[in-house]
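Below, in structure tokens: the form predicted alone, a single chain.
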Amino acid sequence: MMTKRILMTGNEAIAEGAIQAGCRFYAGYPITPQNELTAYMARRMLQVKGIFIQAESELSAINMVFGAAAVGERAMTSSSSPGMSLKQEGISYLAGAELPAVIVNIMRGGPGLGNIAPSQSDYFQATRGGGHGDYRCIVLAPSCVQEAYNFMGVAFDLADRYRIPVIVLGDGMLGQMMEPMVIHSLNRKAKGIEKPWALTGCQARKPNVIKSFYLKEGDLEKFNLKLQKKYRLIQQKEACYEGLFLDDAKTILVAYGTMARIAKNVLYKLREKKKKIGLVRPITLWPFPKGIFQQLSVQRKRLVALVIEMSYGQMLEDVKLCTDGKIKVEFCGRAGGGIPTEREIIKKIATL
């Protein structure tokens, strides 16, 4: 039986992908170049009988997110990274209250208004929580099509397991570029997943409170106490990465999202050549895939590590963080809608 494989764009696949994961609530403010994300859930949740709602603002997004998400309901937004900032609000609350939901940023260039080119400039906003207090997001950073379609499923699980705000962190390229694909079901666990603590109603039960707030003393901190536990529990089992030619490299390209995929070509051009190069490319980048950096360390000292980015030197600092100075760090990035090239990766290679 052959398989059915169609062309769909980045931000198409992403929000086929949620309605397959069981999404039945969206609610989003257009912003370039993530509107085709929007524009397709306005078609497709009608026909799945689910809830679309273009809200008047970023702000009124993410605030009807944690409404959808306090009634039990798989829920998402999506936007770009200005979109993404007036978010941020709603997002520390979605954390406070543990509700858990599903954020797409496909991120364009910046700071400010910036441009609607590509860029990775969202790293530390996304992986640092972005907005006040301390809390943390998941994150997951599809490199393709497929892949920006299959996170969906995984985003929503893992939202749901921990009660955690999970991003799933693209860029401009990704959003917009078209590829086969195939979908499948993802909605092995949204069927009758339990979530007692929703707010569905006291029906013979003692009454649910969602909140953030907590004014008697010590409450507020044994509360961040327990995100803490939770987070440390996420760091220990969902780390992920993809890891190529390993065993013998000299030189590690580290790179994620749309940027792995140049690395790659770079990777299999020198390989051929030879030339002893491996590749970490980070799918969680909270949790950061810290084990194999440290694993790698102590394994081999001469190691060197070029991080690649369309950001100055964002996820840079985790990498060097995870290496403690036991290995050489390089960096090769540009911003503001500037992409590395192959050429201009080779060129930095040759120079380590």
The other form holds:
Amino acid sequence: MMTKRILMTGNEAIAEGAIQAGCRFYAGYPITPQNELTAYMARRMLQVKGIFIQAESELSAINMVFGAAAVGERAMTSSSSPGMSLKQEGISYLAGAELPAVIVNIMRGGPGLGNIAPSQSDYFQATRGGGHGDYRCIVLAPSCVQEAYNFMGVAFDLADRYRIPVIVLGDGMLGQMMEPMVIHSLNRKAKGIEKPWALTGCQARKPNVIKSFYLKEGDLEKFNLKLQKKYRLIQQKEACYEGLFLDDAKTILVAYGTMARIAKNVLYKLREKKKKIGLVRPITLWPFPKGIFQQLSVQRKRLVALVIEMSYGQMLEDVKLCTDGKIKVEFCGRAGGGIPTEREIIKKIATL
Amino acid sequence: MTEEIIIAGAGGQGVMLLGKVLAQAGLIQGKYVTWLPSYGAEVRGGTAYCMVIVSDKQIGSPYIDKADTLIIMNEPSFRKFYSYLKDNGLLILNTSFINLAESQLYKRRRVVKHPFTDIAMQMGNARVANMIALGGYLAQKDIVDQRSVIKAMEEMTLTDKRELLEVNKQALYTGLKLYGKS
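Given the form predicted alone above, what does the protein look like in the form predicted in complex with its partner chain?
Full complex below, order starting with the chain above.
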């Protein structure tokens, strides 16, 4: 096992994390700012005797992932915002067929072709399903290069355990930046999550069927209820967040991913000036860590939550839903390439 | 201590590599570092830049809006980034490609100017201008030490390109000597 700290970009760390987690099938189509991920996979899959395919489109890539997942492989694809929109049909089909897969979105500015600057404007798309139908994806939001690496193991495990697509949501800054990280073994495949449902050839067993098509009356409703039961279980068991100084905070900053790093710097600066600031960083965006917000809003009526995003208020809606009007919820955000600076956040806090 | 450095120049002048060597040296010394490149819609002959932060504390944003140091390798980059420099910040200029002998813009800045590219050509390889500039930076500021930089260069050199290591080291020493250090 290697414990030496090395410099890696977020994109490369995600790719290496996937390899270490036992991913042996990658299909993708180039788009900035996640190209280094695809390029890394092109080199690395060859070394581990996995399969790398540069597909002819995003749609093609996600459907190749569908195929690989159906036969039981740990499979993934990656893209950035406009490309993610194209993949939505495939993600809906993965959800409908209950197939495990990991999809990485290194977000850039939108809507439309937008630009290539970092952004967090795909929160709605990721956490609400994105494609058609009543489905959810688990959404993980790393905020540093080490987490980008670590979360890939978690993502593949969750995908296999719940037979669900998992989205790893980063932004252009996380994808492009290098910082020190440690490559440690994520050897999770060894634990072995059995896949008796996989299409592995049905000699001496009943054929398996993988589909998302239920025409017989009542069947689709029954299947949807099964999905909903699974989603409730995930909400109970898998919600995850990082909390800082929640015991005495009068203002809590709420931010995820890269934005949480900037929020943390603000927090430490203001703590030095004895200001009672805390922070909640959702790590799973779906399931959203409702519990901590419900708890805080019941216990501390005079608390103010300041949601900070590289969007115009998407996670803001989840925070408002969870706090249910019991505490004041304020917002600070920019998008389209704008990144809220420490100075802007401190100024905003002063007005609360 | 947190040092925020922007390194900018034309594509091909080695500004990305300069930043990587600096970041790797910081890492060797056990510091927190980030390296953020300009990415995507870059064009040949246009400007390229990277932002490097070296710190004793965890780093928030890897993006720099006010830099402690600018290392600038050509004039378009100078125009793009001079306003990013803090008052009393360090400005390292490659005068081989910057013709602003006495600019108003230098006011309240510590300015260090040398024709890095000309010096590199005298050494026989225009491409090591970046390492001469890095040597110049090391002579001015005590953020990372020379030994870590040499170690970083050694770690980053591919085994089949060892001959490049020596010329890069020599360039670094040349840069240090410009300021009376070695």
